[in-house]
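Encoded as structure tokens, the following chain is the form predicted on its own, with no partner shown.
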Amino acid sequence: MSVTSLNPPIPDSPAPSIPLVLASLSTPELADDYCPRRARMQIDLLLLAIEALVIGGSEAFLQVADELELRDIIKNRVTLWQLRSTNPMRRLGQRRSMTLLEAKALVAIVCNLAKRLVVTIRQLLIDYQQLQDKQIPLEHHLRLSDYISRFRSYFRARMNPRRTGAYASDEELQQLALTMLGKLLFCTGTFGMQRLWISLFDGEVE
């Protein structure tokens, strides 16, 4: 009797279903299946600017996670913050990567939380034009400047300084701060979760 015959083949496990919401997202031609170090950064840069828009945000992230049905992919908070410290600038890095499907599932739900807050996020892009329009420091729109106060806030108790220098300045995190808040409001319109999805991969692929 042959060994085969007793020790039958195990059959491959089936391949994980990709969720719905996931399903548009292109899977970009890298040399493995993990994310790249920029796109990390910004996928948390998106979240923390989520953040400092909206207390309770990273609920929030568990919530709408739940209702993309993206579960078995963020499944619960370690998960989310394991996750979010693939980025190299976080104080407690980890070890592991963030896979393609992981990012995708991140993207989705800065995509969801941003269109929900679409009306404030485009109100603070106008309001922040006409301050500098009319030279009035940001100081006086109490929205916006609590929005880039906790913002600065969160970025440097989480971040490595030694690893964040360009962004050392209360001024430069403004403009981080800022320029997150531009990207969130991009990826709320037609077609916005893809876009800001290939957009994470520019110079990253040929």
Given for the second form:
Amino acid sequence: MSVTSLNPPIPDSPAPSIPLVLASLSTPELADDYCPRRARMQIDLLLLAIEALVIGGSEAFLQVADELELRDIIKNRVTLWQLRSTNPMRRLGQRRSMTLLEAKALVAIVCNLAKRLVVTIRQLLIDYQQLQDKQIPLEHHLRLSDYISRFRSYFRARMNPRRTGAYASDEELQQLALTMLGKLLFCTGTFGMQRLWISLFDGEVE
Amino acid sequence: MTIPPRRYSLPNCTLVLEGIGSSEEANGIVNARPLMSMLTSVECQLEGQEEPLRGGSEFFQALVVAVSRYAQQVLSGIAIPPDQQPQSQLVTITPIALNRHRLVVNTQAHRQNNEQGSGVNSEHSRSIDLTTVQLFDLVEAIDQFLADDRTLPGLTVPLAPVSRRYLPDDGRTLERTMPAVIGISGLALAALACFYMPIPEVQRPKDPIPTPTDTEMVPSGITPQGKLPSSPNRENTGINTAPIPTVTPVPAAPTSNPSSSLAPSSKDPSPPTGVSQPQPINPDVSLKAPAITDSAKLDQLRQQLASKLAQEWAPSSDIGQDLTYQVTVGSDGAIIGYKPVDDISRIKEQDVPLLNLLYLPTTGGQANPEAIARFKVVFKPNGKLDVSPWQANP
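Since we've got the form predicted on its own here, give me the form predicted in complex with its partner chain too.
Everything in the complex follows now, all chains and molecules, and the chain you saw is the first one.
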């Protein structure tokens, strides 16, 4: 009896298959398989903006991860928290980094939720423009001021003020909140997910 | 073959493409939507604009590239400098405020490039300010066109990250070099601080390594390292019958071990009676060693010895009379041996600091042969010291 017959060939173990939803995201040519610093910041801030837009946003992240069959990557609340804490601005920074696959999964979650919120996002941006044109303070718009104040308080609660030099004042955080709202709108487009993904590596490749 | 125009309609932007289809493709495949393979004209109606943007193939291509590129810039915040942008300057988009973007269509160039000029009615470049939502609708109209594989499948815009070389140097270099600068200056500061700290005094191990001649003074309970209890010398002492727990003399900490008083420690200078002293130095060595004859060197050594002794000697204790010693000094100034010249000097030896200053080599019981100089040292009752070359006073 030969040795090989003792060990029947094991059926090909399924290679770590990339979930279907992530297949359209190409892997950029980076030095390693980890997400650059600015990308980690961007992803966390987009998630933060979604949380500021809808109550229970953080619950929705895991729910969407389920729906998109990303639970192998984003296993639970702790994994999600750890990944978001790779944002270098966070108070409780993580030593572990974010892999490109994990970043892809989070990008898919951001874009999926942004698409569901597209009506709200559009309306807030249109209203903001109208308030600007009429020189009306944003505080007069309940929904918009609510979003901005929630964004601000989430940001201040979670970020280390010594690492967020550019976003210290109320005004600066309002600008950031509105910028993130605009970015979320671009995530809702036909190629929004691909565009967001590629934009994360702007300035990171040769 | 003329086919119906393609229309991509969004709340703030309507994009209409007119073109001709490829007949063979349409004949071959049964498809409700024939393939548009060539663009004849394009019309882009933006909300709030009376006149739509019109142009031909080149305008449309420039529009697609510029809009696609700008959408990425909105998401990343990183722009390619205008002079570095590879595509023509036919269509440009630049941010003007948080929620405002300026689309500029250079109709002058447009006219030159499209001699057939389908509807160009302005001599100047046309500038349109868009809100973020309006811009997004333009992006989305173009994305829907790009996603439509039945319309101009040859026109694609590959998405790619912006190269690092286009990054403006907005403090990134500083940001990257600051940690290194801080690290190096921190090291320099630490080095400076260390410079002003006193050099730690190295205490030479004071335990003399026992030589066969002084094993007799090893107190019971201490076995010199490397000595077997069965050595003949130890047999003579008669304390080796039982296995003795080995207490290895720790040379580095003589003061912490009270039983190591056999060492000529500065704390306990009284030598045990009947125990051989490291002094006087082995006369053979001294005799064999060449004497230093250079008078300048001798004078230097003499001064060195005098100042060394003066520092150590506290003449408060009453010595009564002159105490005279022959002191042997190595070429480096170390006191390698001394010998009292009379009985009173021998008795009062502990009142003078010679033993404290005696150099005890660590590798053996005696100094290596080297050039030496002998001096006569007289400790006087009035607290004065007299150091003179020995040869002068035989």
